[in-house]
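The chain below stands alone, shown as structure tokens; this is the form predicted alone.
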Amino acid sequence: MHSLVIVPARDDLPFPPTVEEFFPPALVDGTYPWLTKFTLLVWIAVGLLIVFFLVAYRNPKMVPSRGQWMAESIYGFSRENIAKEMIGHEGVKFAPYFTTLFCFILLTNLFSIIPGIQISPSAHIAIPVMLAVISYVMFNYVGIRRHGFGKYMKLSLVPPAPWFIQPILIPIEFFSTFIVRPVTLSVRLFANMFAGHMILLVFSLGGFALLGANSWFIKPISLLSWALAIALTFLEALVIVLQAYVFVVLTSSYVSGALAEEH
């Protein structure tokens, strides 16, 4: 009779995945801790976007190369899409922001689905929380700009109702504005990217767990797990899209409110 015990087909590939590939060592040890894969990623992406840029712009043509159209495709979208759409003609000066937020959310979910990284710096909770520390502080920047402290502080917290409920509205506004924003801006992306990549991990490391298998009946599920690994990666493409277009679009939201004059 066959056994059924399922074990890895190599020892480097341990399964199930644990939180420890959230956590990667160091790439020089005992020299720079700071410097591990998540630190080179983050590099890499804005590197990248730097050269990206330039090379498309180097020398730009009425008749577009196929980088300029890319540049500029990008660039319009954030502006016309997002910029202008949530804010209004005032929200054009805020689309070279809203660009750059979105290409690097984009490129650096991407890494999720390349061979060889597939890991995203925003399955880290700290990249998505220091993006939402960035945005946070420009909103309220520009609304205090605006408005001046006390008057910005007056429209944020202070509702059209009636002054006996504004005890009650008040801790509500501030909680909602100053805290719940920043923290549903970084977790929602963080939240996605680490369940999109232990999904992964979980389907592909299985096809291997799973054709390391004593029984010969279990190991053709290897392929199903591969197969469905595959599919869920085109999930999460859509996935990592959706997510770098919602954090700028809340974002010019917040931005939008803040510069409002009415609550």
Second form
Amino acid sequence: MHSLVIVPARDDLPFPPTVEEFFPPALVDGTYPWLTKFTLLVWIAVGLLIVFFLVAYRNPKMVPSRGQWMAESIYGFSRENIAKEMIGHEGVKFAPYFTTLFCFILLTNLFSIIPGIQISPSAHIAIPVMLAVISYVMFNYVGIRRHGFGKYMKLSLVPPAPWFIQPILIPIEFFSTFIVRPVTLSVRLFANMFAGHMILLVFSLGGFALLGANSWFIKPISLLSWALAIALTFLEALVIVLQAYVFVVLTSSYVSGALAEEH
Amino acid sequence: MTGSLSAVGYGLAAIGPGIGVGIIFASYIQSTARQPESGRITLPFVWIGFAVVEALALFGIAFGFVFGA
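Okay, that's the form predicted alone, but what's the structure of the form predicted together with its partner chain?
After this comes the whole thing, all chains and molecules, with the earlier chain placed first.
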């Protein structure tokens, strides 16, 4: 009766999950940092996005097909609801970047709840850091090009306050604008994906750990654990969309701050 | 009993951001109830505020692993 249920032996069950889960081995021997699950997933995400938008806009019609409608509504969302609302009329020229960013983050995040993949490349700090660096360089470049270096620094570092308080305020402004912004942008996305994957691991592996317990009173609790894992997958789906949106909204708010005339 | 105190520490650290996120959404609901047409205008700021406050809780998760090892 016992052998009908496939239960991993208690000793080789990786519970509690550790950080090692986020460093998958190389897919082909000897290609360690260059060809792992994460790099493969990033390439897949990039390929899917390029193919999707090319196919959707290959033959545009007045009455759009379903694919064209989807692509247009994603672009329209980034343009109207993010770029125009946060930056104003000149935000339209940033809409392509915001759309790309939104789609890429959404798709790579979605990998964390797709069965069989179950992990997002964003759960590795390198990818959110790279995305944040792109946004950081962009909003600074845009601001410097608009105002010139000196005026941009003055606008972003010197708040309107009496002169004697400036020695305190300027370091705080520098810290918050040029250090905290990129760090929080990347850590927010990374930690959300990391924590989401960790929570799902805890509940699904914890179910097996409870099932492998010696007492018959504890074994049924594994069902509760798996039910929670399913419920938390839906929560994770919410977090995925929210984080993609938040990343783009924060980038656009930084860009609008860099373009603004007053502090 | 074995385990890590950083789990307890993270639980304590999450109190502040928890209250903060609650206040943000409470204020949004209140302002929208008072002036329903402002709901769409204030929504982006709700998400920005939420994200900024939530970052503190997420730092807790990340640093718990970074410094816990």
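Rigid core here is just the name for the largest C-alpha set that superposes within 1.5 Å across the two forms. Positions refer to the first chain, counted from 1. Values in this document were obtained by computation on a predicted structure and should not be read as measured data.
Legend entry - Core-aligned C-alpha movement of Lys219 between the two forms, 2 Å or more: For Lys219, whose C-alpha is compared between the two forms after core superposition, the shift is 2 Å or more.
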